[in-house]
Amino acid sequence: MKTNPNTKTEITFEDFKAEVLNDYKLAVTSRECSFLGRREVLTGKAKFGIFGDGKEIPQIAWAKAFENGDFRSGYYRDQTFMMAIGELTIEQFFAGLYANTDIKEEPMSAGRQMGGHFATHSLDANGHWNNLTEQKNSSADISPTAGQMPRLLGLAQASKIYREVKGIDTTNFSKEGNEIAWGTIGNASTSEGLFFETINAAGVLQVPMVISIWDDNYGISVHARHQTTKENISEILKGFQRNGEEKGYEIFRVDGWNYPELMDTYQRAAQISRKEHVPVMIHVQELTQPQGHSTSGSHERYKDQERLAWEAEYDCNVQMRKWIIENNIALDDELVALERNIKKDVRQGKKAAWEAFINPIIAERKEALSLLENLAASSPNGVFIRKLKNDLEAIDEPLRKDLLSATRKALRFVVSESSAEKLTLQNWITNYINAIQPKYSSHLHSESSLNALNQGEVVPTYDADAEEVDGRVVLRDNFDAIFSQYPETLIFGEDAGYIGDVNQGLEGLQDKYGALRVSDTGIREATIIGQGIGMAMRGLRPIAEIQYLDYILYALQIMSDDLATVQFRTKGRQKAPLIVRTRGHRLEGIWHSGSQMGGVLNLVRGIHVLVPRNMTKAAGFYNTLLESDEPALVVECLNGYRLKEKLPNNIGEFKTPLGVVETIREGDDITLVSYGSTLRLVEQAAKELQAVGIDAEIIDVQSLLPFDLNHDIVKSITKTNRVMVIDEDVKGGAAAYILNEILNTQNAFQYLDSAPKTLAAKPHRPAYGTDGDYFSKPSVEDIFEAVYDVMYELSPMDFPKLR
């Protein structure tokens, strides 16, 4: 089904005819898949469908310009393109609809994403890089509208880095930076801020990016007049058009039903972008969407008869068919015969995909039915168990949910019985869950040998007369070592380049390593993260700097929906080991001292979240992460850059382990758990508590995701029998997460003699100024009094009430 563009300078009419008919066959095949796909949803075999009908011909033109090494970052309408580059078969299309969990049957996501979300395999089964220059690549799609745009920027920037930065091993990743990153988006989604942010950034960076805007005049039911000024996205963006004096975009407009013009447009766009590293925008107009937005409704509800008649006439497949006949390339009879065969092929492919999906479940049901029958025969409650068995047997198209629901319910009828049949069923259920659950839950994190948890600790070492320096110097020197050791590393963000970041942690490094490796960006957090995701997907090791923790909110959607899910949504066949660097905690004011950790923890599962208390610990985390293949967020202490730390003599080598806590003060009366800048307040409070006879043990969490893998906190609690979590996040935020881990994962409740406590910030953003900090977040006095109250409850005689 793949397109086979003829690259000879001169071709015969027969060659030309064969290529055109192959293109038409592909377009009709894709359309027939869309039609049958919708039917499968309406009959209940699939849950939801969103298809690429109406976009077939421009996607074939695009595929002819797409070369090995190129990358796609698109949205859920690009099925024809994926078929055209040979990365989506009829069977795989339907396997995606059925959510087949076998990655060999459904290579896009192993059933983890709905149909229409496409990916190629950048990694082998062991998590090692394939040679991306020898294959056509598609970064894994996400559903959020315009969410694919930030990543597109990074995929394109990687080519610029590979072309212009010397010393990088490009073997598997680039051939002289000649790769294009191709993006697609619907016209309605161009209203999203992520689209405009990406368009602007790509124009500034001048990267080889070609963006296709599929314009069918609607966003679900909403007409373009409600979406776009002048109802025309390329019209309002024409100020981006480059000229002889100013850099910018090359902008093309083309009708989506015009086969020859589409072919010419995409070839010209590719030549410009690939050679000159110029971003190109192709506004593909006058497209149709024959089946409406999705299977959730009909487009006839919101399109009038005039529009529907126009769409019927200017459907791209209809127009191509007409062009073929008018130009004497084929007769109507030939096309009818071809179309008839295609319908047969698609039906057969659909049937094969369904059988590949359902047959393993049918075999698993056979086992379950046998076990239920044996259990029923051995139990006084056999009549009830046999009903469960009969109900399961009556399901024409069972799901694994049905098998487990029936077998688990059966155990309720034999809960007081003891039999071999019961034990057999219990074991079967346990083994079945253990075997099946990973099909839906594996690869939240890397499962390769480069997993961050496999990187062992290397402690900092010091000379006898080690110099005490500002913490930012430790970071700076460590980054210097990193950039020297890893040519593929680069760092970028607001003020990260010329001035060496706002806290001088990158001082002088742009001069040393160049503006492409240590670079400034505009104020655009979402696309800063997107740059990092895309470059990491292409083998670089980017560090994306978000100036303050508060600004993470601008980028949180991209971190949550895209970065955190890369491994999961590809079942380990793509990765983006991006390091996100930021700073936060304990400053003044609503917008520069928030602690959004509770939200972050809940939204970025799949990303490691690290909260070092000083810059040596932070530097160690960077060293660890660069030897792993996983993404992470590192939150440096904003008020720690000028605090003195000893300068290690093994800069660039020491490593802070993930998921390991550190006891920084031993004590016997209560375990105090905290992280980041708040630890300094806890340490001061512990000194003052010691003066009144309370001996507190202090544990630095260091790593929130993952959390205390060795369960060292519960070991402390077995000694102190009391615990308090102190956090500058609001109540119910990170402290609640930490306490849940201690009580429910580490089972510490059984060792507690007092109720577990949390001490958190007030439920509002911190007010400005020193007093604002004091009255908004836990202070030394707050910590002292909270701990003292715990001891008062234990022994009022020894610790009389303070107030």
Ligand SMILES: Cc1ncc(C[n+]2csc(CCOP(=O)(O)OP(=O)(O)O)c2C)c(N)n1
Second form
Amino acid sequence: MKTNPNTKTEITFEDFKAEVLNDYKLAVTSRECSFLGRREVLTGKAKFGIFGDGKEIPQIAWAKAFENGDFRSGYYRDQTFMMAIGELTIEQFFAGLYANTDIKEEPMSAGRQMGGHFATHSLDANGHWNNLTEQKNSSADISPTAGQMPRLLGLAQASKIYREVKGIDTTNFSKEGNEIAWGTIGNASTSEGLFFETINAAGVLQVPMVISIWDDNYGISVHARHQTTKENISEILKGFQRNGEEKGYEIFRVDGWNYPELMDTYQRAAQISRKEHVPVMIHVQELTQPQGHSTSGSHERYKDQERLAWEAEYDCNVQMRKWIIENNIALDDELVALERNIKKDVRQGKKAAWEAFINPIIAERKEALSLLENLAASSPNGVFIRKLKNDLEAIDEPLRKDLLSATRKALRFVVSESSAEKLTLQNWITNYINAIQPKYSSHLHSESSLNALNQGEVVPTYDADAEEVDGRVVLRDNFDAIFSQYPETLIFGEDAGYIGDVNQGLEGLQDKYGALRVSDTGIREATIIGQGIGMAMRGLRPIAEIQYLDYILYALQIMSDDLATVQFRTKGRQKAPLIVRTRGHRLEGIWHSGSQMGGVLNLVRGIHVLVPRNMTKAAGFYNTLLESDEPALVVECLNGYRLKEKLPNNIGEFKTPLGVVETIREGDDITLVSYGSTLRLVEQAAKELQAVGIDAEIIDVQSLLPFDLNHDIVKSITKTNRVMVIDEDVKGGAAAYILNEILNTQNAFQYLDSAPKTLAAKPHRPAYGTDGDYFSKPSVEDIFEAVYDVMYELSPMDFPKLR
Ligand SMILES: Cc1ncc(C[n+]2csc(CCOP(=O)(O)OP(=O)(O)O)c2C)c(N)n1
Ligand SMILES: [Mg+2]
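Please move on to the form predicted together with this ligand, as the form predicted on its own is already shown.
What follows is the whole complex; the chain from before opens it.
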């Protein structure tokens, strides 16, 4: 079941009829899926449903213009499109609704996403690229509305890069940049900042992006009058229309129930965008929601009778049916027969999907029931265990939770018994959890051979008379080596192009590598990240620069919701190995503090977070990351660009490993753990502590996510028996994260002779100026005194109270 692409110019009436009826069949099939899908939720077989009813016909028109190599970045209404491009069957639609964890049954996300979140597979089971030019592609959806927009920009920009930058191996990714990135968004979600930011950026960049706005006048219950000025998004965006002199958009407006006009509009849009690399907006108006927004409520609550009557009449499927009959393409009888068959097909598909979902669980339950029966028979508490067994057996539609809940509870009844049956059940539970847990937890990171942790270490090497240079020179020379070694790399950000970034880490590189590879962007952090995600999904190696760590908050939502979850939400079938470069630490002032690391750490699990203490370490991280297939955030030390570092002679080759700490000072009395620029204060404090007889060991964390994989910190604590984490973030931020790793993951509590400590900043943002910093973040004196206090508690005679 697929729509035919419009390739022929002259067709016979019979061909035409067959194509129209095939399209109608698709529309009705999709609608029937929506109807039955809703019923599955209302009867409890599925948890939640959000469907594409009322938006079928424009999606069929779109699918006809969508070619191999093209990409979609859309939202939960696009089921008909996915069916029309042949990437969603009836069975798969229902498998998504039931959350089937088998990726063969549920290829969108292996049950990780709620139904209506679509994806295709860019990678094979080993994490290797498929040839994306030979398939139709959909980047994996996310639920935050408009969150699909930033990525759309990058997907479109990739075509521009592939067309205009020479020397990249395009085999798997592009045919001369002829691919369109197609976006969809609901009318109400165009109120989001991400929508406007993306629209503007795509107009500036002139990329082949076609954005469809599905306009049904509502966002759940909220009418367009509360959403959009003049209640009309294409009206207010008219200023983006290109003209003879100025570049901009081509903007179309079309009614969503008008099949022939939709066909024409999508063909024209594709032609303009594909050929000329011009962004196009298609405002598809007069759409409906036959079943309301989702399964969470009914639209009769907020639509009046007049609106409901209009929706019934202008339902796009109803209108297409009317058009077929009025134009003598088919008779009513023919359509009735076709509709009857579709109902049957969908019912059958649904049944097959349910069986595929439930049968493996029923088989697993059978095992559990038999083990419970055996245990009951062998235990004096048999009646209680048998009750658990009977309750489990009585569940009509058992879930894995039910199996584990019953079997784990059963163990409590035999806690002081020992029997072969008990042992068998214990082993079964452990093995079952080990087998099932990955279905829900795998692929937070890449599981391919290119995982960043597989990349090893290459130490920087130096000539005997190695030059001492500003740190930024090490970085610049390393980026130079990267750009010449990897033609698919590019870097972009505010001031990253012409002047070579605000700290000159890219000095001269735009001249050398061109303005497409080393480029300036507008001030728009979320879409800078989106550019990176989209381009990385299409095989390029983007480095997105966020000028300062403080402004990453604008991009954090998209890093958290989109970038961090790409591998996880596709179970490893898509990736976006984007490197995010930024600078921070120990700055001054409320919005230049560079220290909100705790917030970042908690929101970006799935992205590596690296905090190199100098530019050689930073350069080594970039070299490691470019050999891996994973996303990462690298925070350079803003106050380190002018500090002197020796220039390595293996620039572009040395690699800093992830998840490995470094002991930068050895000592016996206490282990001080820190990272980034704060280390320089810790080092100074350690020198001063030495003068009073306290011998501190200092460990540079370097890599916050992943964290100290070799557990070197606890090894240090077995020697010093004391630990303090020093951080410029607020209390409970990164310091709490680090201490939790040391105490809970590394079990260091057993070696401690003093209470573990954190020394963090004040809870407010740092005040401005040198004194503002001194009174906001840990100072050398604060560190000295905090460590001294630990030693005072240990031995007041040796370390009398300071104050
Ligand atoms: C950022 C964000 N805010 C709120 C929601 C909850 N929500 C889900 S769909 C929706 C309405 C979207 O309306 P529209 O964009 O017009 O799309 P439609 O469902 O009408 O096709 C809302 C508010 C969300 N998913 N994401
Ligand atoms: Mg809407």
